[in-house]
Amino acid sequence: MIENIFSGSDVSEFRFWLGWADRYVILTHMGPDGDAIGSSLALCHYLRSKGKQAYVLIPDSAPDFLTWLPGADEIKVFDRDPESSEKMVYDADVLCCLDFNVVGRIGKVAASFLYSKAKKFLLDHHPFPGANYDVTLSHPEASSTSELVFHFICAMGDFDSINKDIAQCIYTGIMTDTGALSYSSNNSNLFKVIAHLLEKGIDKDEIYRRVFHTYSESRLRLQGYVLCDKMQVFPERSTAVITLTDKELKRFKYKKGDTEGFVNMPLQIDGILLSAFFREDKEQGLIKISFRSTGTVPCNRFSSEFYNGGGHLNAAGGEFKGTLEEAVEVFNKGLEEWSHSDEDCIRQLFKK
């Protein structure tokens, strides 16, 4: 039997607005990864099983391999028409915020978000949520949202609605926020949820070719690239590094996605704890960086106290406004000042 994270009173708020709310609006963060996506898909479509005007608004566009998912094609993109973007956030009756903790995570939405007077609902994984929704779930310990989006909809007693579209987009999400269930995904509990998506129809080997197997030609050379040329090792701190510049991206023809899991392929080194990517953003003048890590190192940390970042002990991320160079800089330097310190989580890092 699967223990659901919710309760009845958990969502008895959510139940009580569905007695007389319309329109949902699913909101997600800027750059939105497959948790992201599907978990708002999965949402959209269990609101609309219960006769609800729902739709999904994202900030800016979704990486490639996940447009197959049903309802994709449906979305709405912030970026493409931020009018008619905010006309659906001022005229919804409830906003669900799912896979981010804070408003700044959701861009150029999070201006009609806060003059919004919908009901605000978040569904959230990552810790440290904010104080702007009117009902908050957030469930750090969780594998992802979309796992969430499972026992929510459980919780409001409508597991019999859960068909075979809304178990692949909650499936994916779970797969892709995992790494194929290799990190953060250490209990039994996911694995009973799973075993029900399967029950449901979904074919996830088929999924996980859809989402991993289906990129270009010039991405599997960009990657090929950045193993030979541009991955960074340093085993006396444990640590990997990789950096790419817009003008390499463009030798590659990117597009949106194509970096997708890089950051994980060093921690495949025998020793290495901790990975981060650096990826210059010429459009949007930032440095995008990721950081994974195994065991207790907190990654997550790291993120939050160099780049004003977050996320959770084994996978976070943040911006630098400045040239990759110096984003690399800070990084040694943060390297350099967690060398001092007397944690078991920091010391295993360093070679001493």
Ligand code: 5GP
Second form
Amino acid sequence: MIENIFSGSDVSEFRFWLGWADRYVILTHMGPDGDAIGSSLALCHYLRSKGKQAYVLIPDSAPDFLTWLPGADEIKVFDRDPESSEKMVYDADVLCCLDFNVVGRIGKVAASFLYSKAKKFLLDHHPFPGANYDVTLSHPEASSTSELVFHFICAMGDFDSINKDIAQCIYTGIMTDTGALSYSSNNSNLFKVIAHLLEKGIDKDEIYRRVFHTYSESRLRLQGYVLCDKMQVFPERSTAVITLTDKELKRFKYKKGDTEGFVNMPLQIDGILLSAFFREDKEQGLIKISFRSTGTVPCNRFSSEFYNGGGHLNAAGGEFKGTLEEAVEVFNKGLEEWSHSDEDCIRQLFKK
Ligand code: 5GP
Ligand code: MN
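Could you drop in the structure for the form predicted in complex with this ligand? We only have the form predicted alone so far.
Below is the whole assembly, all chains and molecules, this chain first.
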């Protein structure tokens, strides 16, 4: 039997809101990924099936490999129309916050979010949820927020309203947040959820193809360039670092989403437990950083201690104001500091 993460009482307040609230706006994090978009669209379709007005609002645009998702063409992007986006947030009865924990993660949407009188609902799987919500459903042990949307709809008693569109959105989020079920997915219950999604008519192989096999030629060549020329490996600290400048990105006709997954690649090397990827973002005037780790190495701690970032134990990120060289310098200093730690989860990096 499938176990529901939520009980009826977890969703009772939301159920009460459904009785009077008509306008729902679903918010998710900057640089939205498959789980952010998948979970948001799934909840949006569900709320519409309940006769509600529901919209997804994202701070900045989604990568092309997600635009085929049902409903993606209707997603509102704050950057493209700030005024009407703000109005949408003010006018909402309920703001549903998906796949982020703290308000800083929604960037320019944060100001209107904080000002809005709407009920605020958090459904998320990142540790350390913030305190800005009327209802918080936070489950860091879940594979993805999309998995939580499945359980949420079931706890609302609406398993039957999960149609193929909703199932596709949910599966996309589960698949992208688990590296196609290669991590964060040692959970038989998750596979029961997936079995239900298959019964709802999804073609999981086709979803995999649409997300992971629709690269441009230049994107694949960029990957080759990164592996050959840009990945630095430091076996003495079980670490690898990749940097990409704006100039390099332009050379390979970089489009949003093109570097997705690069940070995971060095973990394929035996003995590499921590991987860091630094991407110069000239448009935003910052360095975007991604971290991945294996086992108990807490890359979210590294990100929060040295970059004021955050995330999960094995997948985290942050931003740095300054040059690429300075961002890497902070990384090296951080690791030097960590090399004096006597905590096992950190010491394992410096075994050699
Ligand atoms: P990614 O490397 O795929 O961008 O992000 C990996 C994880 O780190 C995600 O769970 C994401 O929510 C989190 N993350 C990425 N960037 C940031 C950031 O700037 N701040 C915080 N707090 N978390 C981030
Ligand atoms: Mn997620």
